[in-house]
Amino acid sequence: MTIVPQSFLSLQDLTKAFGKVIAVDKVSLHIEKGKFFALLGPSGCGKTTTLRLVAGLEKPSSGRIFIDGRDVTALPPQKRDVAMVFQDYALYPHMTLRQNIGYPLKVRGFPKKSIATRVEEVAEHLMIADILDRLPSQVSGGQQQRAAVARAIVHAPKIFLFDEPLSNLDAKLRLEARAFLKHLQKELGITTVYVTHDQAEAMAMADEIGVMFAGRVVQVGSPLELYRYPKNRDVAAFIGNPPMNILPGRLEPKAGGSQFSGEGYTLFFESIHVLEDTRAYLGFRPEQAQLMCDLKDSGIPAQLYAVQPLGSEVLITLLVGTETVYVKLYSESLPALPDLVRVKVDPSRLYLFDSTGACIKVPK
């Protein structure tokens, strides 16, 4: 007997194979109604394929998809009541924006008068009412993006599906579009699944994030949960801007705890106990580190590589052995830096990962 999930969108052991390549590997997700959910991961991890499976553009090899309690696994796209915005917006070049936006209603057989009214309402809402009679080639990238969103929301779908819709915009437009999409989603209250490889984008917009690697969702949580409590080294190295610094070393048992030995430094962890000498990884956030210019100070020895002023902040790039380390400081507190420095981190702010990559210590 099938147990229908209570969440609004539910994926149960969803798998998609292309020949011998498994693009999506037993993915299970449960997304509540009205939530903005981001599917985050590097290129090729299976996130777009997962989105296409939800949309009905791909057929799963196994597993099931439920929308609002209904099994839609075998339904064609037009019967799922979802709307998808693609990376390239997929606007018809020979149609005006008005025709593009109204097209979903036209194929559903809506009367012309109703289509015209609805298109005007949506266009006014998205501030593109004055350019409706232009072709896509005659408007900016930001206006094309809004037209693609207008076409998606014109028939009030149950679910929005966004496939990296901001990647073609410049930095300023991307920032504006992030705020616009987040505000619009909250205003409309439509459940949204948003695919991106940009962790800053996911953290800024989503209520909840699923981090995906090699076809599998390895952790789901709020942006703050993923930032503070990464489940493993992959998640830790992917979340944050810049992401967490992770340094290899050895962890060995000592009386009362364990000692981590890295490139030219050692650290003692009272709360960690291991039975034998093992490979491990030390982690810390760039914004939680200090630079010590006196080599007599304790800390991790590092060589200065680059200084990048970012306005109110400065990003310092260092080398610890052959590993790159980032430290983020306020511009006002930046001293003149020698070639050799020490990186100091409050022990309570340090992370530890075991040889498998699993997180075994998080900050208090």
Second form
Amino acid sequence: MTIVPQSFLSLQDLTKAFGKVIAVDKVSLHIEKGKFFALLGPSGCGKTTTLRLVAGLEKPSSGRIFIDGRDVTALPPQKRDVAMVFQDYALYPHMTLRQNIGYPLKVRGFPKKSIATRVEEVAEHLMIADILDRLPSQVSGGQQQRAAVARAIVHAPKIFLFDEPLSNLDAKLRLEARAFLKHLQKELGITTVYVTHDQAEAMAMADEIGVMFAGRVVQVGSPLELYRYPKNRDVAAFIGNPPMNILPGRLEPKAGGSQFSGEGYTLFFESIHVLEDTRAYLGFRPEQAQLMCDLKDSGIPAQLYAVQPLGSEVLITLLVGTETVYVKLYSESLPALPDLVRVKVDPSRLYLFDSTGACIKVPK
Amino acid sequence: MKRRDYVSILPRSVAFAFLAPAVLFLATFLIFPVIWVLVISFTNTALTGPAGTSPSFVGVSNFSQLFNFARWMRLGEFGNALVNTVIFVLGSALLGQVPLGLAIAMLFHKRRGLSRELVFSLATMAWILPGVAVAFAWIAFLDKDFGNLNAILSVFGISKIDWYFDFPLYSIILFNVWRGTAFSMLLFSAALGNIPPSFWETADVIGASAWQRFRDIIFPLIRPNLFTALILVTLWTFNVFTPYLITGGGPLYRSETVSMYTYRIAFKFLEFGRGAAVAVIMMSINFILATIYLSLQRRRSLYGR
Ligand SMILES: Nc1ncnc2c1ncn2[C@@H]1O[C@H](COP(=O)(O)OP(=O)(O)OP(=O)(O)O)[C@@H](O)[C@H]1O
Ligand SMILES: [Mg+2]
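Having displayed the form predicted alone, please output the structure of the form predicted together with the partner chain.
Whole complex next, starting from this chain.
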């Protein structure tokens, strides 16, 4: 007997192997109705494969998929009532945008008149109504992307699947498209799975993010949860712009807590207890560090590498030993810095990861 | 494009010097023979008989003999060969090789593996083996008493058929389909491979049936390749000579095509003047087909697809 899950889209122990390569490894996800879920991870971690499993374009090696309380694991794509937008948009080059957008309705045998009305309606909504009679090659990348989205929403699917739909756009268009897609998703309330390797995109758009590494979903949470409470070093080093600074060192037991020793500095942690001297990693966010020019100050000794003004903030690159460390200062003017500085972080803002990479201390 | 658009890395004279061998080669082996054929098509040149020693100009009489409508449809005449050729081309190229090649390519597009390798290897082998060898194999294959085809058909209770005598033209059509399908198959296979997988998959997710997908998406995308295949295969089939090795154009000229007819007049009867006239007609037809093909190619490259 299988237990039908409560959530709208459920993946249970989903596994997909291509020969010896295990692309998706026992992935379980539960996504509520109407939510914008982002699947985030580095290249080759199995995001696309997971999405294709949901779409029905790949057959899982094991595990089940439920959509709206129905087991769809064995169903072909067209019976799952999902819509997918591919990275290359897959607009048919010989059809006008009008024909492209209307195609899912045509296939379903809708009468010509109602197709025409519905296409106009959707196109109006996505602000491409005036270019409907052009071919995909005759419109801009951003307009192609809208047309692909229009084709996906035209028949009101249960689930939207996006595979890196913004990666072909330039930086400015991408920002616009992010806002546009997020707005549209909220308005239509269609449950969405959105695959991306860009953490900023995932953070900006999603209600919930699943972080994937090497075929496994390592952590699921809201953008803020992932930012504040990363489960392990991989997640911490993946999220944030720039991501968290991570420095190797050793952790040893001391009276009343433990002591972390890195390259030329030691830090004492009251609440952390270890049994013996082990490898460990110190973590802190670039935006939560400060720089001290006075070398007598306590803190992590660092060498100045580069200073990049970004407008409202300044990004400073430093070297601690051989490790690169970023510090973000919220100041418009360029600070005058000596070659050797100290990086200071409020102890409550520090993270610690044990030798396996698991997080053992988060900010309070 | 204006000449200015090219950056010249060599002086003109040197460029011409490099071109000269190719031009000379073409002139010797292509342009000159064509002109020669054209010239003697208006003469009664022959190896034997009175014209053999002193050929003379006969005007268009060679051509008017070919198109002598009172008798040109009789067996062994030019009209008969022309009709046979049309049937042969229609049957083996337009109805045979091209649709069959497309069907095989579609069937195996997503099906990698042993069966695909087997079918592709066999088809390609049929295409590249020497004509003399395959012709001999087909003579054996179609033999009334000992041939494999009749042996296979007898399993289905069909009695022995004398293929050469009763169906000579169908026999060489069948042979030519077998022989040449590989080209269309490989061409379409490559064309299908050029369609991004996301196009197929979008159609799958949308829910298009196999027929809808073919009609609305695949067919329009491979239409340029279809034209290429149709024209090239027509051209080749029109000129092909290998079937001669199987039927010799017989029995009683019933499977004689224009190329066999030309061969017979020119090299068996040794009437070069008449043979040249047929060759000129063949070349004209080839020229028209090639022009259509090239202009299609050019138009396609203009639109970038
Ligand atoms: N059809 C396939 N056959 C064999 N291996 C595959 C196939 N598809 C994917 N893989 C492998 O599975 C792993 C995951 O691939 P997938 O495309 O899901 O990654 P991804 O997270 O989408 O990466 P990217 O961000 O680069 O798109 C990779 O190691 C890939 O090489
Ligand atoms: Mg991918």
